[in-house]
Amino acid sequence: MNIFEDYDAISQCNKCGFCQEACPVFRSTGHESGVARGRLALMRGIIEDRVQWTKELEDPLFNCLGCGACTASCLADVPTADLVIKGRAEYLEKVGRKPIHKLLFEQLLPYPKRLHMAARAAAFGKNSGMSKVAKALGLLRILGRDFAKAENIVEKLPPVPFRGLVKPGEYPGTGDTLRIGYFIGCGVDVIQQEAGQESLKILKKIGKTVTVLDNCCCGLPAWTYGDIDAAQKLALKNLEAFSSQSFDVIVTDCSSCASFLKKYPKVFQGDEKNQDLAQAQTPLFQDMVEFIFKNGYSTPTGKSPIVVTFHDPCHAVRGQGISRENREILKNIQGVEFREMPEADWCCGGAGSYALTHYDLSMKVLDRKMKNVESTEADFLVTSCPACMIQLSHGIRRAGLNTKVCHISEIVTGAKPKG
């Protein structure tokens, strides 16, 4: 990776400062290095040999949430999030990678069974209280600079993954013709299993057959970190598995996964063979929100009306252009009163594993989101990204709110309101 190739794109920044208003990191810190024009100036300095690759560059390059809000506010439409990823990739080449990321991206995420074993071990440590002992001893620091602080973000982990409860394979549905592949994201697989169960219920209702895929991680965590090679290997493994089966659509209930799956051709830019393979399958990929919106499905919530608001995952609203669909779905459910939340499309500060290395900054971004949630007085805070669900649930507990966080599939089927 060489950011010299992106000099023209980086130079498009005219330092106007519109990115400051939109950037959650800058609004939390006020530091110029934490806003798009600051990061772009830094990379331009590297290209022009005024700045050298050192460990001091890690924070300004890696504290970006990658939410894309800066580009949405940029008159020149500079793709800062994409350029930062390229900067991270070159940083890893020039300065070095952390062993924990090599373990995660090369030894766990490509292999679902290994990931499940690790998740079971983590569940045991979390649920038994052993993780508190490790935290007290400082052993959790090897997992990330702020992992010891972030350990409480997840209250409890399921002892068995989703695909331990629902085995990969084909299941009959009640629909007429549609053959659906169900892509299981890591979040649903190891943490948000209730969302997965309700998503599967929807897919079975609409599809003639639903195949729970034995896919690996989509590759987004590695890509975001700047490990392009690892991301390509994960993407290729999935593409080869998809191409061996026949589907009309491949649906995932993780907006982050959906966004990245649709970008697979970009992942293989310069690799004509694999790029063609990706382009042939990209039209099959759909976010669960898209799928529900196109096919229609909803269950009345019951006798008591509920107030619902929605948080837009960055990878849905800016990554895929999905915003109107989720609101229309919620407004059309009998017994739901939808209330728009201020700054609904602002990042919640989750950004995958962001809190593991930038916990305090992540919480500042999250606290702003919680004030907006509180203003709606909603019974349910709905979203379509498991990572956002984890972060938002943590925020609800921190703020002492009574609002419940759930996936849009759970509201659509009536699972959460009935609970």
Contents of the next structure:
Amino acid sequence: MNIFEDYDAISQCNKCGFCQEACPVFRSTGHESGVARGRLALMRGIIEDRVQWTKELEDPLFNCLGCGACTASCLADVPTADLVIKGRAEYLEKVGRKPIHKLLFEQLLPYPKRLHMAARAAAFGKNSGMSKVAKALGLLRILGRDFAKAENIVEKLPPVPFRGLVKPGEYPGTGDTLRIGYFIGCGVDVIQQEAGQESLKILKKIGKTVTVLDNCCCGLPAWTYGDIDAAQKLALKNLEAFSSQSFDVIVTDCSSCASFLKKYPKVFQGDEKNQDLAQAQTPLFQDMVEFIFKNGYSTPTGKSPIVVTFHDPCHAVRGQGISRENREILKNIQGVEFREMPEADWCCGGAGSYALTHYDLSMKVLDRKMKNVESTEADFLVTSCPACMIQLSHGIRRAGLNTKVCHISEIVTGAKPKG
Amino acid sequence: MVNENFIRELEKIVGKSNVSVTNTGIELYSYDASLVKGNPGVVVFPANTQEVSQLVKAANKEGIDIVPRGFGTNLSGGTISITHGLVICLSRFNKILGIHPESRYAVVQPGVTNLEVQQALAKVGAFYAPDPASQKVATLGGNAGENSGGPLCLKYGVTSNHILGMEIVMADGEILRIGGPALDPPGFDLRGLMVGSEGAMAITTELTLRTLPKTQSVITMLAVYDDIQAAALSVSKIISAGILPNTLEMMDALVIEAVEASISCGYPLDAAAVLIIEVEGMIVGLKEQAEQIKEICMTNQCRDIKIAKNQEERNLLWKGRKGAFGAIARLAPNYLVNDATVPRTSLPKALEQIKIIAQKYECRVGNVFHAGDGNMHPLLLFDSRNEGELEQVHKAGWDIMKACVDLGGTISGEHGIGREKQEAMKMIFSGDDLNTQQTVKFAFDPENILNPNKVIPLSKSPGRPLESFEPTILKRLGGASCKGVVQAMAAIKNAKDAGKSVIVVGADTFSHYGNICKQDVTPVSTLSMTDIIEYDSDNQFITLGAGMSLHGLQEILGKNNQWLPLRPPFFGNKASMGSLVAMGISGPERMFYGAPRDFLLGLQYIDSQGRIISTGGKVVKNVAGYDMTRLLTGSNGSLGIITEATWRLLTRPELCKALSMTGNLDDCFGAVLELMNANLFPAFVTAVPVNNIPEDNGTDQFPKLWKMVVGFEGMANVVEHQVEQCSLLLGKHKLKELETWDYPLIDGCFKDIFNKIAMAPYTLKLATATGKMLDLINVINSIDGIKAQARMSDWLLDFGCGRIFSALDSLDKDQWASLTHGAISLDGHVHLEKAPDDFRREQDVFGGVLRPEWAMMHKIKKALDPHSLFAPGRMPGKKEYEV
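Switch over from the form predicted alone to the form predicted in complex with its partner chain, please.
Full complex below, order starting with the chain above.
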């Protein structure tokens, strides 16, 4: 991996600064190291030999949320989030990677069961300081990043993983033809199991068969960290597993996973064989939101009317261009009043491997989000990414709001509000 | 040089985490949005004004240069440290401190972006007029430093017209407040000078912005042309017809093609140019305006003009314009955007020149620009990785500036001079002009540590003034060749040789003005300077000698249905234009039209060395150099003798109509507060006492009953509609006895009352924010001896401008000090427009309490007029600062 290959793309930045308005990190820090223009300037500085590969680059390269908002407001359309990932990859080569990343990407993420056990172990050991495992999981946002401060991030850790409750394998549905693969993201598997149950209900109602997949991590955390090798390994493991069965569609209720699954061909750039394998399966992947929208599933609540607002996960709105569908779904449910919040498509600050060191920054971004949520006076803050849900729930508690966070599947099936 | 000790010093002030010295930290602050680069020695992020002051003091001690910076979107290299100095980044100054729509102002920190303040104002139905294209990311501190423009400036004027005051940190670390919500404080217009000073005079740490109520509705049109010249012609025809659209934006064929390729918003691909025209205002009259524009375009070879039917269509039209830079940006890695400006009618020629220049240097060029004010934006495409290409576009940019200046324009309309256009300053200014500007900078910054070596071209021998030369391109008319100028120069020389001071006498209307000093003064007459040097009615400006009377000028302009929309109080028919510049005064219509400072485009004056110095130019958008025009305006002749001035003109309104209604002061005030932020645009909002008060109305002798007088000027149907709406609004506040009448355009509504007020021995002017007018009245009533006079006096409560004009029979030292203190406590100020000689000799008519900013004014005076040749006694703070 060498950023010199992207010299053209990096040079396309004209330094107009329009990315500053869009970047949640810059809006919190006001520092040039936390915005696309600055990151691109440094990468250009490296190529043109003004800047050296040193630890000084860690912050500018790794405090990017990867939300892609800069590119959306970039006149020249520079894909900074992608370029930053390449910068991270070269940084890991040149400056070095940390052992905990190896632990996470090579030992835990490829094996869902190990991942869950590790999470349990870390959760029980919560007060005994920061174990290596807890740190690694922090990177995944499962236990939060600054472990000492982040105890609140996870309210409760279920004793059994989702695939402990619902064994991987084929289940009959009530639909006529559709054979569905249900991709279980790490977030649903380890924490957001209620959301998973509701998603499964929807899939079963529409599909002829629903197969709960025995997949591993999609690879996004490794990719955003810049560990391209690890990301490829995880992706390949999944692709091989999918291709052994036959599906009409593979659905996931995590927008982050969905966006990355769709990106698999890009992950194998330069590796023709695996790229073809990825290309063949890409058309199958669907975000749960797309799936619901296309198949028109909705259950009237029949209960007292509720007010909902929607938080756009970065990987839905910019990663997949999904922003109309989720709102249409919510607006069409009887008894649901939809209220748009300001800056709904702003990152919540959860963001990928937003790492142990960025807790404070991440909280600044989150607090801004909470102000916007509060202004809607919504009963439910709905989203479509379990990772965002963890971060948003934490924000709700911090801000002392009465709003409840839930997955769009839970609203669609009428599981929320309860009673 | 920045060294370890200095860095430790900085860390003590702002904390270690707010100091950036690493290799990457430096690289990140080595650029802005221009093509200039330079590594700072260290970057700091202070949290408050005190820290800025301490940083400046620390830098001073070590002799380290300072560059203030916001979000670094400058387009002329203004935020780059070219001497490896200290960059003070104000990104943490990001709070909006107060919004006061009823007084039409807001207070913000300089790190707030233009868009953030717009969003906050929109919530209360107000807006801030300057809207640079970079408003999403450009900070207000930068806007003020560069005197930014934007599409809306066509109608509302540039940043300079919308900054009321600021808090600044001076080059020695002193913290100073200049201006504020109260309009036009006595003495030099320091805030006018600060705006556009590109961070070279002081560091701004707080800004008071003038805000306006948001208009009701908007019509957006797209006009398509087969010939770019015809499009340019339509632009000047629309404006000379007296229509002031809020935007008049043009795009040429290359831009249309690029936009359509990336966005597709319905611009015809075979067109040579399109115009986006938008009018805004009351619903009434807007359609007629749009129809009128349509007609003008169609008679000027417009192929087709379509009006956006709904918000969606409007958005689509703007999407193309706003995405135009982007669309062009995709064609090449970099572009150089030039912002030279020409008089509107020269647009066709300028476009032709740009085309030829681009061909000569073999670079592709796209034009997308503010056609309404002649502000070109040719985008020259290149790849900065290729040294050769960079050099070519720089040359092309240079030639474009030359061509535009040759057409009577200027080198920069809104982006600033900074580092990039420094040498081009010689195209439009003489060596003397530039040395004078530099002298003013050094008055603020004697050690030259604030953003040094920018704006003014560098002299061949460092530390010495520039040699004498004439502007290399601009041929300025007038000057010494005009009637009366040579005589005045000789008179000044004689006085100087005789060790006397001079005082300008025009029509001798204002001999009672200012304080009386001991110096022996010789009068110098400007009355013979009556030349009309250039009157360009199409481009709506006039350059004329200082001896011409305002009355005479209005008559000349009337022949073309134009006028200078100023009705200065106490101005007789003979009072000269020179005195209008010198005094900078304005009547109650200031809230709608502005003051002389808002209409002056350029000046020439004789300085203390007897030389002719030029300032500004003749185009509306002009940010070349420090704003000497604003400095001279209102300086009461104390910096030189103004020989000629260039004024911006307007088309005469169809109708001027006033209404009056009567009620008690509280009800009037309630109505004022609503009216100030209502969807109505009065030319003035005033009240005068109803004079039939019984003598024995108890202890409160202040007039009980007041008559509110509100005026509207403009298109007849719009005026009629507003008068009606306004009467309903006043009625809601229990005001009664509606009367309406048409009033004369030139004399306005208040000539008689001003004349009456001027008859008393003392003519008092007090100013504050509109929302504090009642408090100010209470101040007056709380002072013994003044209250007693109040009942019998003549009054004019100029609510719209937050001012009180009043006549007094007597005023002693203590009363004067109390009045001054009272006004200051309300962010205001006082001024005696007229006082008896004894008072003028003993006291200070500019205020009974010394103000810190007056010291700065005297530093400027000392630098420009070291022997106090001009107008002794006409500056505030005579006793303390004058010889």
